Amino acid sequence: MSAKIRLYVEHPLGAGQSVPLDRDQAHYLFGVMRLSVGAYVALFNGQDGEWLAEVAEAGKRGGTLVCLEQTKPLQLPPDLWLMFAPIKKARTDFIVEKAAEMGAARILPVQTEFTNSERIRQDRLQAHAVEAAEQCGGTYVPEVADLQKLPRLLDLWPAERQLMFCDEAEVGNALQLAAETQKVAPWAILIGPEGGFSEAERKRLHALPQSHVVSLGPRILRADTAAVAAMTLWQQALGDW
């Protein structure tokens, strides 16, 4: 028994557990993917791992799946936040998708002095994180927080959380993340806006005791590229890769 389709559900999962489907889920499984009673679907909810489920009822407006057996345990990512300044819609979507795929535990859009976008659709970005987890085989979905102003976030910064500050002003300098630095501590990565950080923001970030300034190479990267590059560097040095 195997399932080719993975589906995120907001419902407890366990042996013999019935899982109701809403209209959109039923349309996707039975209208788009053409599944019928007896077909198998892999389910996950971000808490109970992945479960093989069988279609027990199939309708145009709903349906029911029944959990058979667990196929994967819950795999939690490292305690890593990705903080980034929102950019154009499609590229912000890309950042959220890649952060979910690459193992961010939480995704925090931040508003800086030079942020191009002053609002986001949190629910839409959360849906992108869910889709990324469905497609990459993950069993955990990171929370996408609502847009927060960077100064307020720094005012409330947790004392134990280290910060990988990707400063575009350091392009070309050999500033790397030391593999021995606080390996078991919670971390965050901060990617700036396309206009860069202001001098006041850069000064405050450099002064933060938990801040570790890192260069992402000899060239200035686009924000979406920088997010992937920074997560790759962190995962290789301190993460679960």
Contents of the next structure:
Protein chains: 2
Amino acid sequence: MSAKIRLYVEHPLGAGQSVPLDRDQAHYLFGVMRLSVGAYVALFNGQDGEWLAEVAEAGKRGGTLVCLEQTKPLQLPPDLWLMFAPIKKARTDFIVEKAAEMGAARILPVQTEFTNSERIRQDRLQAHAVEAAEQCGGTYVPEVADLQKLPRLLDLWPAERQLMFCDEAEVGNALQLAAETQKVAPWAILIGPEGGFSEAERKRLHALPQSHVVSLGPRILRADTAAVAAMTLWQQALGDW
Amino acid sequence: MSAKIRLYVEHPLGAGQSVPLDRDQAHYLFGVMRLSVGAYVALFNGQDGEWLAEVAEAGKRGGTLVCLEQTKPLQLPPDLWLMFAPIKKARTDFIVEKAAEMGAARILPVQTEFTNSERIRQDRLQAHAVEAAEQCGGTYVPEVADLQKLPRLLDLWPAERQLMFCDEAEVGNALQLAAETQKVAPWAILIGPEGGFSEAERKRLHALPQSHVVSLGPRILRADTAAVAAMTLWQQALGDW
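Show the form predicted in complex with another copy of the chain, please, the one above being the form predicted alone.
Let's see the whole complex now, leading with the same chain.
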């Protein structure tokens, strides 16, 4: 018994639990993927781990799945926030997808001085995070926050949260991160906009006692590349890799 | 004097050197970017570093730039090949772009047992590598090879080239890579297809004396994410970061 399709649902999961499907989910499972009664689906809700479920009712506008057994416990990612300045639509979608795959706990789009976008579609980005979790075998979906201004976020910065800050203008050493003693602290990674940080922002970030400057090599990386590279360094040094 | 636009040209560069533009380049510089005579452009050709050049003639079907001074020496990336199994068009384009940004010296699309694509558009992928080099400030453009079958590539594998092989089925330790003594050797990274490697391929890869298995964490990464993550680990441990 195993399921090829993984589906995120907003419903409690447990042995014998019935899970109702909405119209979109029914369309996907029965219309697109052609499942019928008796087929298996893997379900997760971000809280109860992954469950093998069986299709009990299949209709055009809905249906019901019944949970059979737990196939994975809940695996929470490390307490890592990924903060980034939204860029062109496709690349913003990619950053959210990558953050979910790489194991960020929370995704925060931030508006910097050189950020072009003044708004994001939070619901669309959240849907990308869900899809990435479905694909990557995760049992957790990071929350995508609404767009916030960077200065406001820094005003309210939590005292214990360390900040890995990738500054193109800086020749730091990525390895130094591993030597830090902040293994148990919560962390955040901040990826700047394509135009870089402003001088005022750079000053403010460097002044923050929790900030750790990290270099991502001698070439200029696009923001989506930088996001994956920075998360790789962090996961390897301080995370769950 | 500085240039906002970087352009790759297939022409020698040097002090006072005239560089003729083809129709596409002239359209881009004068039609799209609206440059006129006297404007500055940064040129590189993968061999002579980066040169500041001035527009001497601007026409609809061509034009001429004249090199003024060298602004960067040639910076060759480490001798790292990125090998990957082509996937959907957009993600294949991304892998090539990311490989060029991250500093791969050569990009080799490989056909594995579970690779869907049986052909690639080598010219289109090469154009993506050029564009990425233009964007990332590099002075080198990695060559994109034609699609090759993995077994054939392994049959002819160069004795001195080490192979970092990312196997989802393996719980290796990424850190071990740093402890290897292969700092001076040429390397290659192999990213498997979305469906993973076949049992036969996995056996063959593990048997290769040059191969080093590396884990990319507990979540399943898409091939484009895995490519960036693997190159990050390599660059940090053995490359030019």
